[in-house]
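Just the one chain here, laid out as structure tokens, in the form predicted on its own.
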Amino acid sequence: MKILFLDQSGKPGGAELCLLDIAKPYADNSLVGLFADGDFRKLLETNHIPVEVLATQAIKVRKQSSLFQALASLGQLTPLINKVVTRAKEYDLIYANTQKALVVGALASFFARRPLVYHLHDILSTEHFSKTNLRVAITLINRFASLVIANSQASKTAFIQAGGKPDIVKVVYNGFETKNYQIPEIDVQNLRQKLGLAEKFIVGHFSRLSPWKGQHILINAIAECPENVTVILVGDALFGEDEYVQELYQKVTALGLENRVKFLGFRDDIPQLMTMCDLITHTSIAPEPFGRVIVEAMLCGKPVVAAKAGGAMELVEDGVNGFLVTPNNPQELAQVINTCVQEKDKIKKIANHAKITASQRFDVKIINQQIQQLLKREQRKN
């Protein structure tokens, strides 16, 4: 099967890392078309996956864009759509991996007469999208997509509640190459020494720096924890959220936590950093579609505490393979962190259980088989 994969980003976020794994089995006769250049292109090339950057400038539409802003982007989208239509005629299927890819892919599927599959990595609700973007997404999916692959039950439910067709959506969780999370102990110790954290209890947070990702909640929580507890924030602003980053720095200073909170920016050694941590936190204040960081923490054999909403509730069973706390509640988060500091043997058992079950449940080979079966079914239908 020849597939034209489409993705809007030049940066390797969660949806892009998922696409990387999905595209690998089709690398010999498929193409990944990107709407922006960047490190994701380089990552695809490193993995010998054919890739082409189809757009010369970023599409100026955000999740919260108004109708006017959306209409203003049409002139920019037209050349891109024409290019995708031309490419799509060489392939059997269009696979849209992000919302902007959905818009372009839906119109291209109509003109090129190729079936469209949409991989839904979002909670389609007004907490994450403007009403305009939400309405556009649902309309395009219902009209043009023959299959929607949702990354969680939470994503599927939100899609249907927003007006999406229930008969075209299937849930397939993200897959992970489990061997990538097996890090030698000597590497962990060396990294602790290099970062000056050898004797610290390290709490990690891994995501872009954004208000809805809730780094401020973790900083507030740490102020109520013992002096030995140190936070590493891995990630940086992506979508014009630099003001929030400055607010985080100001909060750290105001609380006197300059020596206990480290901003590490974007890193390419995530498994090593996670394995170095004693605890990994997920603090999103709006429902998360899946929670890739949660599974990665489990695969590294680390205890994870997650916000009790969205896809996280499908990954974490409180007190069994991790901990769930009320979103936007730093006091509750601080209590769990302090419990992890004090009851290390109990916490280690929970983390080991999480590692075993996550390795079985989210193995990329099993997940890719599920997706391949769905795509073959679509090919037979068309």
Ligand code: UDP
Contents of the next structure:
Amino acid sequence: MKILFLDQSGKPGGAELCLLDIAKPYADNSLVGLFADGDFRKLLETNHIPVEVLATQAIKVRKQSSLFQALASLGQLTPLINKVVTRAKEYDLIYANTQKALVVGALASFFARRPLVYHLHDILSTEHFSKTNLRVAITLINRFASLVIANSQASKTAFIQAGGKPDIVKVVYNGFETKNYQIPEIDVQNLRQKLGLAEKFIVGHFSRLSPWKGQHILINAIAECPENVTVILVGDALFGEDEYVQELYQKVTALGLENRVKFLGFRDDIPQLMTMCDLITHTSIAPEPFGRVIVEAMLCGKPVVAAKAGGAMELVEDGVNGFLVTPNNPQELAQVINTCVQEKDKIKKIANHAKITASQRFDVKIINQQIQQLLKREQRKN
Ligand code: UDP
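Okay, that one was the form predicted on its own. Can I see the form predicted in complex with ligand UDP too?
To see the whole picture, the full complex is given below, headed by that same chain.
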């Protein structure tokens, strides 16, 4: 099957890393069209997936944009839509992976007469989007998409609650190449030494730096933990949240935690860094649509504590394969961290169990088969 994948981002966020795995089996005769250049393009090229940057300028609509801002961007989109329509005629199906890709993909699917599949990586609620963006997304999906692949039950439910058609949406979780998460002990020890953390209890946080990802919650929590507990914050401000980054630095200084919180920036050695941690935290203060980092922590055999909302609740069963805490509650998070510091054997058992079950549940081969079946069905329908 020849697929035109569309993604608005040049940067490798969770949706893009998921797309990378989905596009691999189709690499021979498909194309990933991006609306911005960046490291994601390089990543696709490294994985031998054909890629083209289709837009020549950044699209200015943001998740919280008003109707006026959204309309003003339409003129700017015309050359991009024209290009996508031309490309789409050479493919069997358009696969939109992000919201702006949906807008462009929907119009292209109409003009090029190609089916549209939308991979929904978001919780379509006012916690994440402006009312205008929600209305535009739901209208376009209901009118043009024949299939919506939701990355969790939580994303599916929010889609339906926002007015999305229930009969076109199927849940498929993200898949992972499990062997990538098996890291030799010697590499882990070397990394600990290199970062000067050999004797520490390391709490990891892996996410772009953004207010809703809640890095500040972890910093507040760590102030209530023993001196030996150290945090690594892995990730960067991918979408212009530089003010938040400054706030985080100020908080660290104000709490006197300069020696206990390390900012490592964006990294591409996530499995190594996760395996080096004693505990991995997820602290989103708005419901997480899926939470790749939670599954990755499990695949590394590391205990994970996640904020109890959205997709995270489908991944973690409290006390069985990880821990759940109330979102936006640093005291509760600190309590769980302190318990984990004290009860290493108990949490090791939980982490081992999580590793085994996650390896089966999120195996990329099985997930890709599910996607393939759904896409074949779409092709047959059209
Ligand atoms: N990630 C990464 N480098 C970093 C920080 C994060 O490669 O420095 C990856 C992380 O391993 C995960 C993804 O980015 O696979 C984030 O996905 P998630 O679903 O957790 O959040 P999203 O970015 O989609 O909101």
